[in-house]
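Here's a solo chain for you in structure tokens, the form predicted on its own.
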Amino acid sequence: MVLERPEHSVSRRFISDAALKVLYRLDKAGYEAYLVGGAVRDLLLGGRPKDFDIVTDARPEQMRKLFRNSRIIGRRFRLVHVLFGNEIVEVATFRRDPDPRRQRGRGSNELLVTSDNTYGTPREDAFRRDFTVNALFYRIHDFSVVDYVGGLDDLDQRMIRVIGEPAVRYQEDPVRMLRACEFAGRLGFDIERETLDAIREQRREIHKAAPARLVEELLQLLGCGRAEPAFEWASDSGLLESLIPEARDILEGRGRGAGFARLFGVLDRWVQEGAELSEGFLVAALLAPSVINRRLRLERRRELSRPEVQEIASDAVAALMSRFQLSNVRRDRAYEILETLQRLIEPIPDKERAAWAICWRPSFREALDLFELLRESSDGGGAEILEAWREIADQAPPRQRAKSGGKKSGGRRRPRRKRR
């Protein structure tokens, strides 16, 4: 199906200048050039995309000659990044399904794709993409929207549907199962029955996905502003059972001790209000309920030593790392926030300088935000302690705070939230 310019709502006014420059230069050089994927989907839904991906029949080497401000990246999937200051426009060559004989593990029954540089046509490229709503093309030559896979109908029906046989597509790339839940949650769509049933049947295949890719999807999901419905879809499909039990327990309010069933809903609200959350904070937020509940259980028996308290945070991060490949920066930052959080829920030190020393920690502000997140997502207790720590932080000597607060964190800095 092709929608001519008067028949659709995609407007160049809402496409970045950098992406338009790439599209026009490819077209002027005689190549086919399309905007593709999430940007087209969101523009048709009336959204304002932040990222713009482009697909073309030009090969990476040809694009490298055409754009001096570009670089070729990747081995499994070669792409071209065209650089415009801080903006990167990603450009791929049309691809088709790779020849199974050229896959690693030749002779096995594995469907996992390990090489994906087999070039093809626009139609072949559309059919190798993940979901119908992500396989729509906007052609710059005549400003038309091109649909080879029924994505326009699924947009109208607000439906996430895998292109092709779901069970096969999940075996080719198990991360697609998590992405289906993410898109359904983010867009407020339903998941088509066969697409969802196949996730339930193939959910254990998710462990075959590269841990580095899984952690990127997890962080993207946590920070998308619709984490709660996305995790609910993942729970309903069985993905959370072994992959992210921390999220499952939060949703179900499990565990003796404090319940934080509203945590993802509060986190989503913060993101929608414009809060900038570091990746370390997102990881710490996922782990905090299990850290707090484990500590509460242990403290019912006896008083814990400082090393034992630190071990609680360390064990939580290590358990996540056994399933996801966290970078050292993310791991260390999450641990620091969780360890500082535990200092905040303890009795406030009598000596001013001891309390100030906690405030001077680089992780203090994010730990304080995490304290607020937990308070808002549970029964609302702890407001007095939270306010007391804010007052102590405000009274801490500026020189001391500036000296230790200048240390850079691994993730993006999050502005101090307004007090509630």
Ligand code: ATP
The other form holds:
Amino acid sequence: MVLERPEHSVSRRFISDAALKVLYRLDKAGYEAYLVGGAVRDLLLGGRPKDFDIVTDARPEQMRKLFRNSRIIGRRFRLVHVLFGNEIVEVATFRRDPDPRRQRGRGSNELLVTSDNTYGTPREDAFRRDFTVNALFYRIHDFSVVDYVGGLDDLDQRMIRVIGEPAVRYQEDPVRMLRACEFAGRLGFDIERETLDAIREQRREIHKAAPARLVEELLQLLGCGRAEPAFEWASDSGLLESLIPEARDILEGRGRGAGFARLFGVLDRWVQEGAELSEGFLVAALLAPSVINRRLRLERRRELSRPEVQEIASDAVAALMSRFQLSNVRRDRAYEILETLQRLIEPIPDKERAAWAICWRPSFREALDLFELLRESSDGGGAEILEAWREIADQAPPRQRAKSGGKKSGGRRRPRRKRR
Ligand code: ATP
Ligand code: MG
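Having seen the form predicted on its own, the form predicted together with this ligand:
Shown next: the complete complex, the earlier chain at its head.
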């Protein structure tokens, strides 16, 4: 189905200049050029896309000749990045699903696809995509929207529907199950019946997904500003059970200690208000309720030593690491935030210098934010302690002989690097 220019709401006004330049130049050189994926979906929904992906029939080498400011990236499937100042436009050649038999033969995701037969037609490119609403094309040549998969209907009905046979598509790539929940939550859509039923049936397959990809999806989920509904979908479909029990426990507000059932809701509000949260912080937020509850449980029996307290945080991070592959930076950051958080709930040291030393920790600001997040998520008190720490931090002199130029780091109002 094709919607001509007057029949749809995609306006070039909301497409970035850089993406438009790429589209026009490809078109002028005689290639097919389309905007695809999330950008078309979000434009049709009246939103502002995060980024603009382009597909074309031009091959990477041909694109390199067309755009001086470009480079070819990727080994498995080569893409072209066209650079405009600090904006990168990703351009891919139409491709189709690699033959699944060959994929299995190799026994890994490392299928090396170099030959021309991986390139496809626009239609094949649409059918290899995950959900119908993610497979709409905006054709720059005549400004039409092209729908090969029924995505326009599903957008109208606000429905996430897998392209093709759900069970097969999940077996090919189990991460799609998590993505279904993420998009349904983010867009406020329903998940189509078979798409959802198949997640319930295939949910254990999720452990076959590459941990490095899973962690990217987890971070997307946590930071998308609609984590609560997304995690609820993942919980309903059974995905959380074995993959992210930490999130399930939060939603159910359980653990014998304090409940933090509103944690995702508060996190979403912060993100919607524009808070810039680091990935380490997001991971720490996911783990914090179980860390706090475990500590409270253990402390009911006896006082804990410092190494024991540290172990609670490192155990929580390690448990997550057994399912997700966190980079060292994210892992260390999450650990440090959780460790400092625990200092903050202990009695404030009498000696000024000892209290300042806690404020000087690089993870202090984020630990304080996490304290606030937990406070807002539960009905627990702690307002005075939080205030007291803020005052101490305000009064603390700059750290003497600080490494790396005494740069303060963390804190939720600080901009973070763009997530890749
Ligand atoms: P976002 O707004 O989060 O960027 P998006 O739809 O653009 O949403 P991306 O993860 O950027 O999502 O992926 C771009 C497009 O690539 C998707 O819209 C989809 O068409 C396709 N895609 C991404 N991941 C998969 C996958 N696992 N299987 C099939 N197609 C996928
Ligand atoms: Mg995208």
